[in-house]
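In the block that follows, a single chain appears as structure tokens, in the form predicted alone.
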Amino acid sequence: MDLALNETQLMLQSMAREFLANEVPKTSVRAIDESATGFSAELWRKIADLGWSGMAVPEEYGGTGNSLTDLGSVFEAMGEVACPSPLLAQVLAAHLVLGVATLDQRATLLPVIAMAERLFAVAITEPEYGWGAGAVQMRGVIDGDQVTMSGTKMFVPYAEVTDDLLVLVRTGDGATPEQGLTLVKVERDAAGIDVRRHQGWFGEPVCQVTFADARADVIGVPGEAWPGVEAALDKTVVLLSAFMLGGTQAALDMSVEYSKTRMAFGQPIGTFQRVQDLIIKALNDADAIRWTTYEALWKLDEGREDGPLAASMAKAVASEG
């Protein structure tokens, strides 16, 4: 098993770093994060023009069909500069459509995602926070190929600026919590939908979305969405781990440089053992994130049975680091 990036992935990462160095300086990151929406349409269009929005979409649907590891190399570069963009949400949307939608729905939705013609936000979590199937309690009533739903979703990234929402609702009950879950699509400005941004959070803008008898289109087979949703979450969480890897490595590099130039008692602080201990801990964290993340990406790309477990491990290690 060789977890090193191949020539194509190194080229992708190098091009990403060059673009991000020019387009996403720290001043821009701060300005976007502190803006009213936390979103820059100009930056998003430039990212889409690079083709990143279509990397998770197969070629037959207008994308480039890249591997998860290809995407991981780009997300690592994005994490190095804390790049504020809805790319992760678009990748999750693409994986949800691939895993849940019918063939006709894929043919309709995936080209739109690949070309970034519309923004998608994914609404799964609720006030009783959790990512498991049992935490999804918001109810929807099926009426043909539509669902009428009421309830609240929390911490939905970029919901204020999105065009469409992919929402996971419970339309039935079964022997297990995984049964009876349905994925639906609805336009953000449809009747019965209210969006409010959560305040006091760093990073990507997250919102509360309230539904009051809102009508949405069913994606895939009603009541059978969870296997596709779970697989999409596994893939996306490892890409988030790659983003966190980039941030961790950047923080380590900054710390090392500071330890060489910051003087105390007439010498660089990097000569002090306690400072060295902290840097070694940061180095070990960055290395642990790197190898658990790229191992998980490799296992998911290979379709290995233990891929989901590796994804959870990467998430845990990256979050701790």
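All of these numbers come straight from a predicted model, not from anything done at the bench. Only residues modelled in both forms are compared. Numbering follows the first chain given and starts at 1. Whichever C-alpha set is largest while still superposing within 1.5 Å between the two forms counts as the rigid core. First, how it differs from the form predicted together with its partner chain.
- Comparing the forms between the two forms on their core, residues 1-3 form the single run of at least three in a row where every Cα shifts 2 Å or more.
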Given for the second form:
Amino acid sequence: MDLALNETQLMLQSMAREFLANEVPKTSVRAIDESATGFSAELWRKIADLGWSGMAVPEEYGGTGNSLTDLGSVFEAMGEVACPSPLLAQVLAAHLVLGVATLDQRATLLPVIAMAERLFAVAITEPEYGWGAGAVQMRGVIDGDQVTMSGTKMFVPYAEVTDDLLVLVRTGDGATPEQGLTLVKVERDAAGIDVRRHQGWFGEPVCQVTFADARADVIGVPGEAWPGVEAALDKTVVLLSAFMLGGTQAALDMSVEYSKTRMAFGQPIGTFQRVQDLIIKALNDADAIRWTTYEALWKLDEGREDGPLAASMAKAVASEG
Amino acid sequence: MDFEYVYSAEQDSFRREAREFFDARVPTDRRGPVDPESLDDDTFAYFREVHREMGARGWLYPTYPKEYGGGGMTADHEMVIEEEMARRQIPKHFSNGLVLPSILVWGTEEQKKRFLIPLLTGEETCYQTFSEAHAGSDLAAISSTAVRDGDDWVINGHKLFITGIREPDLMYGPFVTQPDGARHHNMGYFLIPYPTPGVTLTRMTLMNGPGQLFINFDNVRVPAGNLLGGDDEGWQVAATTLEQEHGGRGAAFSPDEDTQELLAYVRDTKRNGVAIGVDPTVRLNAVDNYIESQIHRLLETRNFWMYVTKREMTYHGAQSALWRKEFKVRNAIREATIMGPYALLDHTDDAPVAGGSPEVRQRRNVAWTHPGGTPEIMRLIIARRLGISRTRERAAPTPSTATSHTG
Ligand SMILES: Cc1cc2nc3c(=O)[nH]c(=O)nc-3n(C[C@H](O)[C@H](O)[C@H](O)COP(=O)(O)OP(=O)(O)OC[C@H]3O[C@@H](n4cnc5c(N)ncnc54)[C@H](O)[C@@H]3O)c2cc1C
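With the form predicted alone in hand, show me what the form predicted together with its partner chain looks like.
Expanding to the full complex; the earlier chain stays at the top.
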């Protein structure tokens, strides 16, 4: 048993922190958030140059083949400064291609993802709203290596600025909702695709994407995408938990510091029990997120059977405290 | 990172030895009762003897030094013994061993020999006499006194809520030695044999059962050698005891039978012919309980790891104690929500749920938020250790009994 990050992870994390401290000050987080697209191509290029977009991609495909825990240590550091970037979407794309695509498709797509030559956004959720395979009802008609599809996807991060979209569509009906789902790839600029940014209070730019007889390339085996999609989501969701861990810990550290210096009624507010209760709640949340997330990362890296359960638990804890 | 505890070859072979002993010694029809606080005389006597035999082998307190009656073993061995006992529902030693680290840290050589040997070998049991009617959370407010008289100390006053299901051989706790002395520096920590003239025990029945005692001290004489530490050091000695009580050591395994029982109930129970698990309220309650149980396990695992790797612990012990105490109450509430009145059927009913254990938890999980400090006191400690309180403090010294650890 050893609950510490290993040498590599500690190094990755400290390099990440140094980079983020220099390149992503609070002012730039706000500026990017308030910009027209919520995206900074300049920052994304720097992140890609650090190799982070290739961490989830095996070496044979031009990446560095890092473990999820390695990635988690970087996402934790990013969360500490609320670093705005499409890295999570790009990593999800890598996991999807690894989980669903044919060998040939892997060989062409993964190096592009790893080097961030193109940006990938992933479209799964639909207006009927729901999670899981059954919630994917947008229809696609298979035509050789291609699919013609129409319908709407919601809450697609970075769809406005992406180069490519990976879309999950229903191309058939099986005995269970898991059957008949196909992953496709299409250029965002292709005919029949309309992207509209959702307005509201989101941590990252999210969009509605409408397809009208758009033609896309089939990735992997038609109708059999779901198991690979689910596995890719499990792996990616736990990285989101790691990001939230960084954010929660940073908020906690700020609160502790503030409660020592902010005075009221002649004393630091941290001396009031009711303020302490709030801080202790945050401390418990942060530690609960930390250890459920770390354990989930470890279980997924080890290929444990209960890895997906641990990933969902970490996400539930990170989201709701 | 590696969350898995890997048993060493030594542990595996020791486990065989432990299994042989327990299998031969404790037949399967001998099990601890559902409610550990209402133990019949026969069961008590039976396990008291089992404990003595374990003590003779050094298995009651495996990590304590052999010269004082301990096992001289590692925490690895201790873990195996605890697991094998839990597997057979063998009750833990009927003694509150929290004084042991204090004796080890603060005792003279003579005191260690005299007091540790009978306790560690299981010949004797001891109870923790800290709380008084006007001093619970605020332990420093105790007023029971110890006055020096020749070679003796004369003790007067009372202690209450003292956990112990029979009678102890020894009691330990702080008593005021200097009524006018400064707070925290006005007490000594005494080891008081029982029976001693002037000590009377009265059983208290709280919601959790008849597990606590009211103890009166009326001109009770103990020799000077029964003072642990200096006569103004009682507070510090008590802090060593409490550090352990607040959960500083953690655990590599914290199986949560209660949650397993609840999940099994949800899985197996039907109402109106329909599995109760289809009700989203039931499901959410059960899942929340599962998640909180897992968080508790992870906090314990973290503490265990920090302890054995000798990382500096600050708020960690109090945090896991706080989590456990509050979680256990929510656990009981969720059981009541999911099971309704079935959660209240006790073990004497014809058909209680899970042998009546949910009913025990309805009472016990509330009462047991108190010992060792209430959740509010755990919060107070955490705030101090985070450095946001008026009072600053560091963890009290404890003997690092975990010598060589694998994992
Ligand atoms: C089942 C059981 C077993 C026990 N076993 C033992 C034992 O073996 N030995 C022993 O010595 N004692 C034992 N106790 C006593 C236990 O340690 C005390 O009950 C506990 O410390 C609380 O003290 P109190 O009951 O006097 O409550 P009080 O100290 O009077 O507290 C009353 C309430 O005020 C709150 N409070 C107090 N101070 C603060 C503060 N500073 N900030 C915020 N809130 C505060 C408390 O949290 C509580 O809610 C046991 C108690 C129980 C119920």
